[in-house]
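Okay, so here's just one chain, in structure tokens, the form predicted alone.
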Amino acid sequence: MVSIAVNKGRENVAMLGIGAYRPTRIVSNAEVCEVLDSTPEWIYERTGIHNRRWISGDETLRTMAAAAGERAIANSGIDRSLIGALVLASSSWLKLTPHGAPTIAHDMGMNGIPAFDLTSGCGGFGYGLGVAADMIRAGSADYILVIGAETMTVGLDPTDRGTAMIFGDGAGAVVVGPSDENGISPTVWGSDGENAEAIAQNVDFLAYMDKAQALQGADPDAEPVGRMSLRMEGPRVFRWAAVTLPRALSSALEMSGVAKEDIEVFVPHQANARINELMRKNLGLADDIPMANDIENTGNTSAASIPLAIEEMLVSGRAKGGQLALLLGFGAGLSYAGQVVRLPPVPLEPSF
């Protein structure tokens, strides 16, 4: 009997290097709250976000994420002709075809490389970083680009009161490849369809377009159809989140043989401060552990919340390259990923 190749891979791997661009324009709650009917002390309160960052200018999810994408290679030392492939996390490019992916490898000069886009909303980076993991395990390349990247605000309603004051843009970006010691756990993913709803898009995309055409062609003159936005179910959100992300997270440290006690860092979605604060008091993490907060000044940046964290963390010096920490994306989905990974070193281009 002929036989079939098979490809061997590498068996332990790690985040090389990272990079991230945040958008220049600073968003205060003050701002926010000139449209929303809110005052920034309660934003605060409810979400421990002071700014975001919006994008601004010639600003878009596409400079975002070839900017981030160059600087993780270049802080990983690896030249990108090793890059074996490109996955692009993000729910927020603007077009189904062509997906994202593909243009933002040619923006970086790697145009032929395998590049694809993965949308899992606000876990999004979690499930990148795990199907980038297992494919250098598995043979299908040596060295893998994962960007997360979002432009939220594009389809803000800036009157919600459940999403208008919570999300940013911005981009971040690893190098994942072949490493001495492995670096990134078995990756703990799920989702919950039952409860999908809870974040969502305001209208369905093929009745949006429907609505569009009729009205279109009734009055040639007629407004245009409002843009689609998000909406979220907070509440409900909060209530999924209390119940389900403890155990993904002891599950995750199950999984990758790393005792609560040996975590240095921890590095949740920024999604809000309060849910997070709650995690690390279920999963009984110490409290001097240093805990991610890149939210109060970024907003919660969905698949690039991760990563724009870490980046935060590693500049600030509250964390340190090398350190274990323990990552948790959740969101639309609703869906989580998490991982128990040795973060990389700190950027020599950081995104401040």
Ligand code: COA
Given for the second form:
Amino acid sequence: MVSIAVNKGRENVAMLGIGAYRPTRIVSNAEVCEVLDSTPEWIYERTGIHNRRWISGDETLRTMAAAAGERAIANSGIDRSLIGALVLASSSWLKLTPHGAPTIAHDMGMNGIPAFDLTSGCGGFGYGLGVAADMIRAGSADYILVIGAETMTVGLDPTDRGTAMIFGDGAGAVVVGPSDENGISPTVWGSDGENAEAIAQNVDFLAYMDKAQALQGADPDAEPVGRMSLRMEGPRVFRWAAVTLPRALSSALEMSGVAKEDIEVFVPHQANARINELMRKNLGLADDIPMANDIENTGNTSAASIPLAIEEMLVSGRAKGGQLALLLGFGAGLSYAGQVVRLPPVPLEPSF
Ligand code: COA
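Pass me the form predicted in complex with the named molecule as well; I've looked at the form predicted alone already.
Starting with the chain above, the whole complex follows.
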């Protein structure tokens, strides 16, 4: 029988470089409360957020993703001609067709490489990192650029008390490639479609188009077409997180073979500082372990939050390249993905 060739991959993979882009416009809680029925104190107490960054001027998801990707490549020291695939983790690229990754690869001078989008809400970066690591292990590429990029504000209702104060914009990226020692554990991931409506667009595309069409036809009974926006049942997500995430973190440790005492840095998704503090305590990580708190001045940037948070810790000196870190992303779908990793080197080209 004719046999089909099998790829030969590299067993040990790692994040070789990290890059980020933070929008220039900083939006304080006080500014959010000019429109939202809330107070700066309530927002900080319940979420841990003081400021978030929102795009302005020429900034778009496309420009931010390319800028973060450029910095990740520069910081990895890898020649871009070696990048064998681009994975864009995003839930806010505004066209289903064409998807974003090919355009961004072209913008970055890498036209022609395999490039695809991966949509898994705020867990998107963890999914992208897991897929990239496994692609390299399987021999599908040697070096892969994973970009998490979001413009959450384009679908944000500034008067919605469940979301308006939480979300921000930004992009973070890593180059994943072969390494002498393994730097990325197996991924622990999952989803809960039964509770998926807890974080959802307020209306799907078809219903939105039907409404617009009815208005165009001057249907007297048609409701005005509002802007499509994101809704979140925060307390429901909080309850799901309290049950699901501690288990995911324990599994990530178990599958990595790394004892929790050896974890040097904790980088949970930047959704809510209170959730993160609870997870740290429940898992029994030391009180003084460096824990990402990028949410305080960046807000929740969904699939961009973990690389942005890692970059902030490396640039500020709260974490060092090569340290063992526990990552966990979670959000829409109710999906999650986590790994134990060795942190990439401190970026020579930081985002701030
Ligand atoms: N400003 C001021 N008050 C608000 C408010 C706002 N934006 N939103 C709600 N409130 C009020 C409510 O009316 C309620 O008042 P009451 O006690 O008088 O009835 C009170 O604050 C508590 O409301 P609740 O909805 O229970 O708030 P919360 O403490 O759960 O905080 C979130 C809301 C969204 C910050 C929180 O639920 C959360 O972060 N959940 C998880 C989000 C997450 O992890 N998402 C996954 C990734 S995207």
